[in-house]
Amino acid sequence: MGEGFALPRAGTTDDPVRLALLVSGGGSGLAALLRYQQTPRCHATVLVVADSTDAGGLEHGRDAGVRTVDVPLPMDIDKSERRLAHERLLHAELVAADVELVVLSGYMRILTPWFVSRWEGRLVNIHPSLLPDFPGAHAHRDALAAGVSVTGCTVHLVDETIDSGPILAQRRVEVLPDDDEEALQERVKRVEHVLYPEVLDRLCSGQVSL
């Protein structure tokens, strides 16, 4: 797949890989994963981080008894330094919680090379298309505009380029004739909520090799 990716160790139910879930919005994927982890797995969420104080996903973490923090963009410093300062705060939270794998779940910020280089191989994302088709923030809109009959979702390791890291798994979803963005998004989300935990099982049990 690629070089320079240091994958997480193989966990067990007695010693699970410690996950941080990063969210920006309502956190439906986070909620699905937390439900999945109610049965002991080889991974466990120990930290939920949102990039705003009002992200709905924060409530899912609190309800599950997981340490939950918001790390908003620091607006009191120069704009040119804000992004990196934000990532340094985020990185500090991850290190303090002894996080071993960072899981992006609807996290809408583009990460800088500084952050990616520190977590490469231990930084995973799910994208709502069959990559390399339709990267970026408007995958459903772009799929509908292209008139494709099949889309889906992709779990991939994150590198320094947007939506281009090594692919771990994909699952297809049919595009229906009467689909709009909202309908397609909801159907893809249901598939994402099944696929992501399955891939995390493989990644955190040592079944993925590069």
The other form holds:
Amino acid sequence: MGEGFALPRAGTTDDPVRLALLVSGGGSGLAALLRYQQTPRCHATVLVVADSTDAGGLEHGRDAGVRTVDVPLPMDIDKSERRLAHERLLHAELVAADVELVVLSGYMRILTPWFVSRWEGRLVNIHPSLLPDFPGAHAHRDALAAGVSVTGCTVHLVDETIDSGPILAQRRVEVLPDDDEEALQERVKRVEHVLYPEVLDRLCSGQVSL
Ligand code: GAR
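Any chance you could show the form predicted together with glycinamide ribonucleotide after that form predicted alone?
Now the full complex is given, and it begins with the chain already shown.
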């Protein structure tokens, strides 16, 4: 496992690994990462990218004084070409900002092999379940429907399959008897907000090997 993954270099507080945070929605996880970086770390966000103009994550980036850019789907391009065209625009932004590690934080688009192969080992995701259980966009709904008593969250390097790739860390969260989707999501997010920064510290300081 992990063959072909080129991990980021080991950063230092003087020369941190340059991150792009990619977001689709409200960005509570992104805000937690930016808060974490307010003290010197071996990683620093240089760019926040959203796939829509009104993603809440953009506001968090602006509040933190980080450059933000929205890269919506190019609707003027034929549907069959649109996804790849979108990723080319995204990739160009990342390269122009000299990004070293792409951090998906509630980024809800499925990435194509074209994009993944360019960033493999330097593309990391957090997913709100104990993968390989409950991949996809409805992890909490699926966990509740399955009646599990424990779920959690997973930080993993991204490969070409959905919510898949070498697992860097997982944390368990109990499912309570009266949990609905929203209550479970909020409790898992609180754990994500601690886990993701910790894992990025390890990944960006040479403490991860595959
Ligand atoms: C987070 O729980 C994250 O794990 C999940 O979206 C939420 C984003 O919340 N990601 C996925 O489901 C990816 N498959 P946020 O916008 O408040 O950080």
